[in-house]
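Take a look at this one chain, the form predicted alone, written out in structure tokens.
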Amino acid sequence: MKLSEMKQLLVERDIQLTKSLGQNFLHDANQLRRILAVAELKQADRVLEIGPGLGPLTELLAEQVGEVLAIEKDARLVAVLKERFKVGQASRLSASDEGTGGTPILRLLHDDALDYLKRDARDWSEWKMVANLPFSVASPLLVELALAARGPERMVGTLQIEVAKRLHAEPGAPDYGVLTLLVQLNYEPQPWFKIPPSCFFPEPDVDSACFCLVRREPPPLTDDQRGVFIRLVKRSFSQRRKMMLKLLKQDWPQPRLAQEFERLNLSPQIRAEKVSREQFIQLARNLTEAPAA
């Protein structure tokens, strides 16, 4: 879809674009192909795309995978989507659930992606997640799959470079922390690319870049544990400039977290920002036996 194809239906349409929204829409060519090379698409992938905005991306995918899941939460947009991809008439793109024949499926469903994903918890373990994800809720969206019990075996996607950095960021770094760590448990992220401000309608205000996250396998923890490691870490990171010890406290009972801290060799005046992941699944793991306080 060309940029002045883009513009043309969203006059057409009397369109106006929400900022709060995140509705940026990716419609350079390059770009979109460069990021379904990162997915690594196979025909009989199942795709699960948030915010499709105009389709630019949806109908690249529609041609290479067996079945897109499209949510989008602007009517507006997916009125567009259902008359560009002929949902519900007579097309090679179905709503149904079933395909036969090897037919390509595309789902759009009409909803809040992420109150959509809170409120199913469904099994997403043979999906890719791949999408232009809208900025207002791209990390919350990325926590909500990566710490899902049964989570997409990869994600590929578009988000501001700033959170970019902050998935693969390293104990120390300044964009080391709570979002790091929960992406981080259960997913190994691959290398990141920059995406101009160019490449988007509207020009959003910061550079964009192309994220890949990769599944571990097998998890690292039991679902005990990620609720532990989860707690661990949003209080270790509660007020960032405390040591993690007395933040800690508020939860478990201090002479155990000093044996647990002496056990894993952390000073009992370190901050969370210098604590590594592997550090806090351990800590994770010692502490789901111990009594919360």
Given for the second form:
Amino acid sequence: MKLSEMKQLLVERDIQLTKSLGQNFLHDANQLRRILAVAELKQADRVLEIGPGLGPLTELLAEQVGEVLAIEKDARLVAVLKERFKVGQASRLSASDEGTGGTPILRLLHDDALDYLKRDARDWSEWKMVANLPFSVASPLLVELALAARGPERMVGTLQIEVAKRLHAEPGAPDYGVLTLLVQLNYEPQPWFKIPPSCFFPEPDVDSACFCLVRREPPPLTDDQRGVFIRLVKRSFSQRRKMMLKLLKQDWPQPRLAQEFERLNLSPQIRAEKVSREQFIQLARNLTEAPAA
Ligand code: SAM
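For comparison with the form predicted alone, kindly provide the form predicted together with S-adenosylmethionine (SAM).
Starting with the chain above, the whole complex follows.
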């Protein structure tokens, strides 16, 4: 989809873009191709797209995979998408609000994707997520999918470069924190690449990046242990400069914590920013067990 087509659609419909919905549309064909290559799409794939906008990514996805579920919050864009995909690509695509009427290749939902994901805790394990994410909700959306009991096999998309760096951060780095650990628990980050503002319309104020997360097999923690991991990470980073053991005393008894820190060879003075994903995982496993006699 060319930039001129995007502008024309917006003018024809008198659509003024909404900054709070992160409406920066990706028109650079080269970058779209690179994103799709990272997604390693196959004809049998099912793809969840969050925020299809005017559909530049949607149309390419629908050419390459078996099913696309696209969730868009802005009713004006949903109307454009319905028209574009029904009329333009009738032989390949059909749009449906309810997903009824045969087996549509493209299902289009008018909804807030975050609300939808929270409401509908479905099994995404045989899906991929591919999206140019709305910046304002990119992190909560990723966390929601990454911590789902059965999350997508691969998640690929664009977001602010600062957030991509946080997804990849190593212990001790300033970007390392809650987002890093909640996403990396079940997903292995792959190398990211930068996408300049000029590839979007309108141009965002910040650089973007294409990220890729691949689900780890098998999942490192059980459902119960995952709950403990989330609690541990959030509490440990609630005051970054404070000693982790002191913060955790709000949730677990001090003697138990002291015992588990010693078992893992963790200094009682250590701060959360120095504790690795593997150490948080082991601590979550140990704290889920009954205390040692
Ligand atoms: N995929 C299109 C593209 O590449 O040009 C648009 C991407 S634009 C960065 C983000 C899109 O997400 C916008 O269309 C916006 O309306 C939509 N959006 C924003 N918040 C949303 C939400 N909570 N749920 C679903 N869509 C949302």
